[in-house]
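In the block that follows, a single chain appears as structure tokens, in the form predicted on its own.
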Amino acid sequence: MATKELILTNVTKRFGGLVAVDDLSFNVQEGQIYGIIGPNGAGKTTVFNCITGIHPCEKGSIKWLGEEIRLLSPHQVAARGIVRTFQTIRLFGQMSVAENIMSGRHIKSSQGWWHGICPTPFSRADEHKNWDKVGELLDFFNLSEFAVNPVGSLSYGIQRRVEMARAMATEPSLMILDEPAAGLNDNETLGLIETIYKIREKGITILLIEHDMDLVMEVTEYLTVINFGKKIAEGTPGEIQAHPAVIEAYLGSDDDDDF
């Protein structure tokens, strides 16, 4: 049986003359909380877009469970157990919290479109199963009290939890989090850290981008650092904090003062 492993090898993504990701390689092991960090504009989100099929890369290999997924569409990638959240929350604002989470069950539902017109005992059983899963996720993310609220009426921090719950509704093996702490206050960030650990306890591997370095250094076990789309360092959080190339990328070098 294949391990739940994501392997990127020499991945390159261009937008016209701009090289957004430059010959990037790294691999995420089953059960890891793995981080990708780098300055603004380093290409981090583009890496996630390549993995999830939003922007197929022109060069290199992206393998999941031993299968090449580089040219798959987003829904095909999701069907293989890789899901993501986004920097900017993308929820259905007029729908309730429960309905937003239920939308993530589409990929796991066995119903056809015709069951909406002519329900059968099979389709009703499937519907109940999916709503039971939504109930579990409402409890898991402490969202039960907001179940019937339109998601657009809720705070940013609660919406972040709804987005993660919707991703969990697909029953993923790998969850990709794109700046999950963006817009959160200190208490919400502490809650996010606890949630990340709880998700990993479910057997889900986590790959994240985050600018909150306190969060990154606390939760991640291994990091890749990129700048201008190219890997400049990798290692444990302790190794990364002391790496000269990382310090230069974030703080600048003495030579920069000459310009």
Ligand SMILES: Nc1ncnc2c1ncn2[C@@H]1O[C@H](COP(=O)(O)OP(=O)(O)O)[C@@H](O)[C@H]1O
Second form
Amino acid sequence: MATKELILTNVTKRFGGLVAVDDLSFNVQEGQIYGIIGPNGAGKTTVFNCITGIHPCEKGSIKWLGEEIRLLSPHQVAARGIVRTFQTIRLFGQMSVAENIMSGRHIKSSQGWWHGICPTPFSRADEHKNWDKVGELLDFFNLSEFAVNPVGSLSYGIQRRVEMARAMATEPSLMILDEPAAGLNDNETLGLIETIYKIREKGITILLIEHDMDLVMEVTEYLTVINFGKKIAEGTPGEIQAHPAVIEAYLGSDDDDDF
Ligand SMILES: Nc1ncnc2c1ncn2[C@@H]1O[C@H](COP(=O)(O)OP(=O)(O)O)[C@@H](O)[C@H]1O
Ligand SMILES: [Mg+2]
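Which structure goes with the form predicted in complex with the named molecule, now that we have seen the form predicted on its own?
Up next: the whole complex, starting with the chain shown before.
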């Protein structure tokens, strides 16, 4: 069986005249916690959009489990075990925490919407199994006490956890997190670090973009740094912190700690 490795080779994505991702290559190994950092507008989110089929790239190759996924739709990518969260939280604000997590099960489920209207014994058993799974995830993400609360009424820190729980509900092999610490306070960020480790313990590979450098240096094992869509460095957190090109990009940016 092919290893659960993600391999990007010479990926290029343009928006009109702007080259948002420029000939970018990197590999994420199975079980790794891998980071992508770079100044605002460097092309980080666009890389994630290329991988997940939201904005297919026009050049290069994206391989997952040995298969070329560059031109697959978001749904097809998700069906192959790649799931993501967004820089700006995208949840159903009126729906409860449990229902939001359940929506992740429905993405995975083979059942059609009509089973909700005309349930069969098989679809009922499936639904039962799905709610069991939601219960496990509420527990895993310390969300049980908020299970019935509408998501829109909860703090950012909790909403971020719900988003990750919904992503986990799809039973992914690779979880892609776009700035998971955005909007979190220090305590919530510490909780997030623990959660990331717990997710990896489940055998899930993690690829993350993050501005919080303390978090990046703490949790990631390997990093790629991009600027203007191009890779300027890669290495372990220790190597990256001492890398001249990174220091230059860091000091050269308008906002000193804005990676
Ligand atoms: N959908 C889009 N249409 C046009 N330009 C875009 C789009 N998405 C991103 N860009 C541009 O691509 C560049 C990289 O953006 P992005 O990937 O969001 O950067 P980052 O996540 O590193 O802050 C920016 O110049 C941005 O304006
Ligand atoms: Mg971004």
